[in-house]
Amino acid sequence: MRIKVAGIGLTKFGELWDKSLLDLALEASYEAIEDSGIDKNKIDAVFVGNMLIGKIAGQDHLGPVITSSLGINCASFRIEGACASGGLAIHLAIQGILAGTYKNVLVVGAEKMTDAPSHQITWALMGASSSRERKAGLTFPALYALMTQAHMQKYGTTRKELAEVSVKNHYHASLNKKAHYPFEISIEKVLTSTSISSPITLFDSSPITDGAGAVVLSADTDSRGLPAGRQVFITGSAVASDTIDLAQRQSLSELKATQIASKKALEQAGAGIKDIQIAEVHDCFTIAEIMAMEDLGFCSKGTGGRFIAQGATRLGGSCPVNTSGGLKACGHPVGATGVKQIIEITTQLRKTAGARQVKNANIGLTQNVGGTGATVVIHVLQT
């Protein structure tokens, strides 16, 4: 059985102070349901990807909040897996369909981050780290700075190569009206921006963002009624984990969970990495996209910075990456990111991405990372 992406819905990403988390979740959900053409009462289950709502707003029971607001009575679940919450929600929804428990499932990824002060968001996000790292006073910029330093020392990756990631993703975001930062920036802007945790600067980092995405997934029992261009399927879905504490890893310059999960997902899809024509990867910090290129196998270990700087991942390159703008420029409402990635690849495979359309794209991949790689979710989508 194949899993059909029947409908997609996405809000604007940004500082959306006039909307609540529920407003955003419902906006994306109604759009996805309408896009699917499926009666909402035929939705068998709702999976909600969210990381922070319990800590910053005290609302933990998010599944029923959304189903009751939609006016449907079905199974509902809130899925938390740090910044991979959205990808995990997609994965678990797929398992429910494959098991035959559900036929039509709504997956919602939503996060409202800008209503809380930055120190509270920083504290809440650190729930994705180890207790030892928290006690040491580390933050995620500091953890990724350690990974950046390790990669630079081992492979000679340069600050300019890191900056190329931000410049490329801002260019892509400039073509995406729903992006948090829909404008271009220069190499100099990145290199001279405020230091956050050396060598990471402000423009190496993804922002605090509000937003929601939703998809309707269905068992592909009969696609004859769908126009050919709308037949997009998830053919691979895999999750892998690693130590939550960086100090326990053999290498700080790679994510083993990405390597394991991508191998499994590609095998499920009957594809190889060379078949992938477009990807959305988890660029929470610029080093994360560089490591993703290497761990996924788009380029050899240690060459990710050069691979990106040479234009391979830019629109028009051999495999465009983060055409949405990625986490860096489209934004990173943490529970929504993994769902947004699925929406972007679906939009590309439907050939409806407009100015950022990748020509002849028929197979794509998403990589959604929780924490510093303790959880990684990989999906493969095909027409």
Given for the second form:
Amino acid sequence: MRIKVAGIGLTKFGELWDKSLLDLALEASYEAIEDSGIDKNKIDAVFVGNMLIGKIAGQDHLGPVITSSLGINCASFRIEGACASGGLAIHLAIQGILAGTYKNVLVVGAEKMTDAPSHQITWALMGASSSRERKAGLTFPALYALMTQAHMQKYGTTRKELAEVSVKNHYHASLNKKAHYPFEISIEKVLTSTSISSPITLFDSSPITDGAGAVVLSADTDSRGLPAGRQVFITGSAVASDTIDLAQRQSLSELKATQIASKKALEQAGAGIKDIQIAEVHDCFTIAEIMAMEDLGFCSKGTGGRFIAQGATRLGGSCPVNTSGGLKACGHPVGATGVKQIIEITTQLRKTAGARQVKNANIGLTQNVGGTGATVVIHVLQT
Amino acid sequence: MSSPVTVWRHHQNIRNYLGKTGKIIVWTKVFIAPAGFEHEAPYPVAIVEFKDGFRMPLQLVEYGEKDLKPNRRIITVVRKLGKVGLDEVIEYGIKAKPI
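Can you return the structure of this protein in the form predicted together with the partner chain rather than the form predicted alone?
Once more the chain from above appears, this time first in line as the rest of the complex follows.
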């Protein structure tokens, strides 16, 4: 597999009260199309990753909402897979190119979350859970709190190790002008912030964010417009599923779907996890990044907290993770996140990440999770 | 809010889970609740395992702080779920009580 990331576009992430979902989606789309150098009339299909707009604003049928505003008449699709909607949209766009149906595809991930009150967002996000979980009064912070408790019980992971994830990702975000929270925080701040669902605090949690990202993917593998070595290709793309109900899993402290999808994607890319030099993973809550490190194989099971606390995944470490600031500090506009991860790795591999540039990075990986791991999308990108 | 027919259909299944005993596997206390549960926060929810090995998430009721720990024995009971408006159908479901 060798799909070119021909163009990228990303809005500022944050509480963007002066912009609608369409404003954000178009801003990112036009930037990606311009970056690709491809005429918009040569876009063969548009895939839109979005989770919530139908529930909180009553707007469905999102594909044509985007294409009609772009002034093009190509095929268009809205893809929903909870917080993995963006990653799924990328995966399906790739399948369309690999099948030979499309040559140039625009993928847009967009979410407008701050128009709705937080209790409505909390309720809407629970659409990604099971009926039993909703009836028990669970929320996503509570579901990840249960996984946190399981990890702490089984492996002795500490609150301080969890807090290290937030501290690192806020440091990375402080170097990213498009991040929702571009400032550093302390361990103390995380540990003493408001409890959301024990033991998860406010600063263990990703925020409610507005934002959009877009990429143009192309079957054309020429290197037009970029110097040799800076053209970026997706070389692995895989999706795996697990039970929608967390309680039905064999293990509460790992994501089986991450293990399955990463194995497939790395095989497609002809790479191993030790080859990966940079990663963007789904740190919706601090425990999620710790489990991701273990499930992807960066470290052994149960050692993710220590691995991160020792600095291996911080800029300057052996494999920097979430250089964008991750979901925690760059922000988590749910349908956009999977696309933003591709944009961050592409930016790094193009060597245009500025102050947060990882030196000599030529191969990276993204992990985008839907729900509590019922859907996981993995991509491998290479120069 | 659930429609009357979905509440009726859900109520058909309550008997299948009533009076079952088991133990807490993991628990959390929810401080920021979803719509319909705000008036109950903070409240604990646990993944419980019944004697036949089946696991499910259940809200804990009639508990003390000392009950919030793994392996604490529970029994399932019927209780009202969430809060509804005056002209809406009250939904009941299964919760867990320490024994």
